[in-house]
Amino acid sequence: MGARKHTANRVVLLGPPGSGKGTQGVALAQHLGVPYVSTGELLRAQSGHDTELGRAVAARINGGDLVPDEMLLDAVREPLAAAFEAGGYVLDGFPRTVSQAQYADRIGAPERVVYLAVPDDVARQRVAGRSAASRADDADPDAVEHRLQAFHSETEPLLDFYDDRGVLARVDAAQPPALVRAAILDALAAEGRP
């Protein structure tokens, strides 16, 4: 019998708004049999609560700002630990900064980080389509533009961080979803991971 190819079970999806992280993350988590942890979903749920934290999170999200590390870590701490204990995870929206990546490493470093690359104009079109489908945080073009700029300034440095570790894979996410999914699965099965 040949050796079975290892597929990563701890996966981070990086990409700008509209890159398909949610679509691909849900399908990938089902394929791998691991929990899908979306910080966007966690934060939107938190923002629906009439609490001091909920109102603070809602104000940040509605303005297109990234939520500060302390708030985000509070939201993901338990779901991330539970996912790691369950044998893996697909993370969407976390980490977003190098300091968050260092925190994630303490719980269970990702085996593979997939960057879903899309041009900004494609991201804008996709986000506009989502806003028509009831994504209220996507309805304000200025907030969307602010989120894209935040991605470029705060999250893109993670590409070098993970590339230096040899776990980064880049996928053209402007292609149809089925092709993106196939490219992600190929990246997860690729040899040469540390």
Ligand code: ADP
Contents of the next structure:
Amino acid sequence: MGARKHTANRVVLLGPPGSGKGTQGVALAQHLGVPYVSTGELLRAQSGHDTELGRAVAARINGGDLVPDEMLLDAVREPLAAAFEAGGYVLDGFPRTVSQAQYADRIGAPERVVYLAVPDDVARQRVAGRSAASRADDADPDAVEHRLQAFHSETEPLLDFYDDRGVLARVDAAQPPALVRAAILDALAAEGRP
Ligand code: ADP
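Structure of the form predicted in complex with this ligand, please, following the form predicted on its own?
Then the entire complex follows, led off by the chain already shown.
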């Protein structure tokens, strides 16, 4: 009899716009029975408020720029803290920078970080395909390019950050959703270094 495998339940999903973080994240959180937290959703809710913070957040999101850390934490500190305290979580869109990853380490480091890898052209096509749905930042090609650039410059460094500690799993997210889901579950059940 082999040792029983531990399925990680503090999970971060990393990936460019259109990589499927939302679709996969909601299903995964349900499967694991842990909270799903999307900083993008929380920020979009905040951006609908007619307050100084709401207007500043809206300007960043609609332009496809990252929301600065201080503003981000004002908007998401409490729901994030609640997810970390719940003992398990699926995070979509956080951390997105090395400094955010250091913040996450202080309140409860992820056991697994799943990188949903898709080429830029697939990301562009998917975002364009859903843009009729509602989001201003999906409908504006300049904002989409900014988001892709922000992913490459600000978020990609997290791949080495987490790979160095043995918690990174790379999944081919250009596959159909059911195969991506299966690959994520495999990655969570695999032995990790920590
Ligand atoms: P996507 O991954 O498709 O770009 P999200 O809903 O995750 O969509 O994010 C939408 C926008 O919200 C981002 O372009 C950025 O402006 C803002 N945002 C979300 N999460 C963060 C974060 N952790 N730090 C800074 N900005 C964020």
